[in-house]
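First, one chain by itself in C-alpha cells, the form predicted on its own.
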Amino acid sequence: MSGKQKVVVLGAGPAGISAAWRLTRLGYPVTVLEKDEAVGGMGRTISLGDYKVDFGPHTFHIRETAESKQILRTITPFFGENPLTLVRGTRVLLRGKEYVYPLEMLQVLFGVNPLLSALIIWDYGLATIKSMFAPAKTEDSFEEWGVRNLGRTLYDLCFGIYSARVWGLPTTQISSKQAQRVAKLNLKNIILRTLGIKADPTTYFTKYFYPRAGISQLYEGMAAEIRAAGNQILLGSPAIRVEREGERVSQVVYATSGGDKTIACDVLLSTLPLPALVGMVSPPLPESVSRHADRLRYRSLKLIYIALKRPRLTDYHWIYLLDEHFRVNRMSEQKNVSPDMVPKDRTILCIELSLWKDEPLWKASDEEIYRLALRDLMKMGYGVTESEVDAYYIAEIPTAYPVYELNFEDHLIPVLDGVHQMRNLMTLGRHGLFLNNSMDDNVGLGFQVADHIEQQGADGRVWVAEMLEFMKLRFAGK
C-alpha cells in the first residue's frame, strides 16, 4: 500500500464504511474514525435484551437499474446464508383504516366515504386545470407541489398533516425538493400503478434485500475485511478538529479515552453533518461559509422500542400514521423483516417520534417518551394494552434527517463549495451532502468516491460538481 495516498474517513456509517472497504480493495491505506462503539451509523443493528433491532428496519432497496443491480451483486456476499428478499409491506393508517403504500387510488376512493371520494376527484380536476395555466415556480413549497399534483383534499389527507409533524414546520415553509421522497405519488402515477402499468424503476421499487441477522451484518463484514487487510477502524474516536494548510487538509485531531491524538492524511473523506464539519476546520473557513452552515438544520428522532407478549402485531414492515391525533410518525415491526431476530413468542415495535433537539420534549425522561408512544399505539386499533408490554427501550438520533426549508440550496451550495475549496477533502453520504437519500444510495456513493479517487484523483472541486449533478437527480425523484 506504500504507493497509494493515505486516506482518513470520518464516520463508519453506510457511506463511510463502504468507501473504506472499496479503497482497501484498491490498495489504499485507510483509517476510519468513528465516534460510536460499532460500525453502521444510523444503519446498524443493536441488541435490546433478547431482541435484535435496527434503528428502524433498514432494508436494502432493489431497484431495476443497472447501477443498483451492480451494487447488489457486490454486497451480496456480506449478507450471509439465505438472505431475505422481501416484498414491500407498507401501509398507511388513515381515518382508522389501513391502505396500501404507495397509495393505490381505487383503494383510497372506495375506502373513504363517497362524498370525500367525489371531493378528491373534483379537487384533482381543478388542480390539473390550474397547473395548465400556472406552471410551477422555480422554487415552490411542499404544499404547493402537493396540491398541484394531488389536489387539495388528497394532499391534506395523505401528506399535509403528516409532513408538518415529521418536519416540525408548516408545509408552506418546506421546500418542494422534499417531494423527492414521494415524487412518484402524483395522482396520474397512482392510477397507472393501480391499472398495473409499470412505474419508473429509478423511483418505484417493491422489493428489499436483507440479511437474517440484521443490517449490521453488511457493515461488520466490510469492517472485518478492512481490518484483515491491515487498515484501521478506530471506534470511540470522534474527530474534533480538521487542520488545514491553505487549500489542503494536513491532519485530523481525534479524541480517545487516553487523550487527543493526531493523524496525518493525503485525502480526507467526511460523512459528518456539514455544520459540524465546518465548525471543526482550523484555521476556520471564511465567515460566510459558517453563516450558511448555521442555516442548515437537522430533524432529530426518538426511537421507542416496545416489546409485546404476543408473537406478532401486524403483517407489515412499516405503518405510517397520517391522522392528526397522532404525535408519533411511523411504526415498524422488526419480526416482519427478519423473524430470526426476535423470540418466537414475542414481537418488538419501533415507534418513531420526530423532534427538534432544542424543544422540551427532547429532554423528557424515557418514561415520558414511552408513555407518549404507548398512548398512540393504543389508538391504532390493534387492541394493544399496557399489560402486554414486556419491556421498552429508548434510543435517539440527534441528526436524523436534513430539513429542506424553502430555498435551502441558497445555503447548502455555498457550504459545499466552501468546504471543497480544501482540494483533498470530499464529502459524501446523507450528512456529508445534506441529502435525504436511502441506504443503497449511500453504499453506492461510498463505492463511487473510492473509484473516483482511483481513476481521477482526489480533487474536491471535481467531486462536488459531480455530486451536485447527482443531487439534482435525487431532488427530481430519480
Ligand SMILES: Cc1cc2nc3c(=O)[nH]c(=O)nc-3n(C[C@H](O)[C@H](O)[C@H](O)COP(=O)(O)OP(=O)(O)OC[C@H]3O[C@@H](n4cnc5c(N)ncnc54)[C@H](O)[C@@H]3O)c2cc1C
Contents of the next structure:
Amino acid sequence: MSGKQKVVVLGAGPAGISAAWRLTRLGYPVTVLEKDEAVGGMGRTISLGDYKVDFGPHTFHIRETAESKQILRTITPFFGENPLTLVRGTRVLLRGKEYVYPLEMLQVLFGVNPLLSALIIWDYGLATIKSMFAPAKTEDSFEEWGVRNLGRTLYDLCFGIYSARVWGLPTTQISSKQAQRVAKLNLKNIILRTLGIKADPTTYFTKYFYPRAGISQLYEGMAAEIRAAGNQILLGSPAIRVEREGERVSQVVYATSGGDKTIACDVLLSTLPLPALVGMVSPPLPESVSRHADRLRYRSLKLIYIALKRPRLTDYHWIYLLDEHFRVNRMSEQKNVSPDMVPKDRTILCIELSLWKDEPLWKASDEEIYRLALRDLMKMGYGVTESEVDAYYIAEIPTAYPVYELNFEDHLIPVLDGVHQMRNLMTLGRHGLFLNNSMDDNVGLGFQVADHIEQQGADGRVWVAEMLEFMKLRFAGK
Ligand SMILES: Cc1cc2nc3c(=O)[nH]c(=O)nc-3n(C[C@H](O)[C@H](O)[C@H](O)COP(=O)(O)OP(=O)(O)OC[C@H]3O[C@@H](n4cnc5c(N)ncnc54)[C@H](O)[C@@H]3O)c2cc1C
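Complement to the form predicted on its own: the form predicted in complex with the ligand:
All chains and molecules follow, beginning with the one already shown.
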C-alpha cells in the first residue's frame, strides 16, 4: 500500500465505511475511528432478546437512475443469499382510517366526509389563484410550500400537524427545503397519479432492497473486507480532537479504554455532525465558524420497540400517524421487512418519538417513554392490549435529523466553507453535509469521495464545491 496517502475516516456509518471500503480497494492505507462498538451508524441492526431489529427498518432505496443502479450492483454481493426486493408498503393513519402513501387522492376525497372533501378542493383552487399573484421570495417556509401546492385543508391534514410534531417547530419556521422528498407533490400531480395518467415523481422510492439478516449485513461485509486487506476499524474509539497545523490537519486524538491515543493522517474524512467536528478542531477555527455551527440544530429520536405475543400486527413496513392526538410520529414492523429476524409467533414494532435533547422528556425514564408509546399504540385501532406485550426496549439517536430552520443555509455554508479551509479535510454523509438524505446517497458519497481522492487528489475546497452542487439537487428534490 506504500506511496498512497494515509487516510483517517471519522465514523463507520454508511458514508464512512463505504469510503473506507472503496479506498481500501484502491490501495490506500485507511484507519476508521468509530465511537460505537459496531459499524453501520444509524443504519445498523441490533439484537434485543430474541428479536433482531434495525434502528427503524433501514431498507436500501432503489432510485431509477444510472448512478443508483451502479451503487446497487456494487453492494449486491454483501446482501447475502436471496436478498429481498420489497415494494413500498407505507400507510398513513388519518382520522382513524388507513390511506396508501404516496397519497391516492380519490381514496382521500372519498375517505373523509363530503364537507371536508369539498373544502380540500375549494382551498386548493384558492391557493392556486393566490400563488399566481404572490411576489417571488428567496425562501419559502414549509407551510407556504404546502399551502401553495396542496391547499390549506389538505396540507394541515397530511403534512402540517405531523411536520410540526416531527420537527418540534411551527412549520412557518421550517424551510421549504425540508420538503425535498416530496418536492414534486401537489394536488394536480396526486390526482393525475391516482388516475394513472402520471407516474410517481422520481423522488418517491417505490422499491427497496434488503438483506434477510438486517441492514448491518451490508456494512459488516464491507468492514470484513477492509480488515482482510490489512486496514483498521477501531471500534469504541471516538475522535476527541482534530489537530491542525495552519491549513492542514496533521493528526487526530481519540479516546480508548486504555487512554487517549493519536493517529497521524495525510487526509481526514469526517462523517461527524458538523458542530461536533468544529468543536474538536485545535487550534480552533475562527470564532465566526463556531457561531454558525451552534445554529445548526438536530432533532433527536427515541425508538420504542414493543414486542407482542402475536405473529403479526399489520401488513405494512411503516405507518405515519398524522392525527394531532398522537405524540409519536411513525410505527414500523420489522417482520414485514424481513420475516427471518423475528420469531414466528411474535412480532416487534418500532415506534418513533422526536424530541429536543434539552426537553425534559428526553431524560424521562424508559418506563415513562414506553407508557407514552403504548398509549399511542392503543389509539391506533389495531386492538393491542397491554397483556400481549412480551417486552419493550428503548434506543436513542441524539442526532437523528438535521433541522432545516428558515434560512439555515446562511449558517451551513459558512460552516462548510470554514471547515474545508483545512485543505486535507473532506466532510460527507448525513451529518458531514447536514443533508437529510438516505443510505443509498451516503454509500454513493462514500464511493464518490474515494474516487475523487484517487482522480483529483484530496483538496477540501474542490470537494466542498462539488458537494454544494450535489446538495442543491437534493434540496430541489432531484
Ligand atoms: C429512524 C431512521 C430511519 C431511517 N430509515 C432509513 C431507511 O429506511 N432507508 C435509508 O436509506 N435511510 C434511512 N435513514 C437514514 C440513514 O440512517 C442515514 O442516511 C445514514 O445512516 C447516514 O449515514 P452516515 O454514515 O452519513 O451517518 P451515521 O449513520 O450517523 O454514521 C456516523 C457514524 O459516526 C460515528 N461517530 C459519531 N461521533 C463520533 C466520534 N466523535 N468519533 C468517531 N465516530 C463517531 C457514529 O457512531 C456513527 O457510527 C433513517 C434514519 C433514521 C433516523
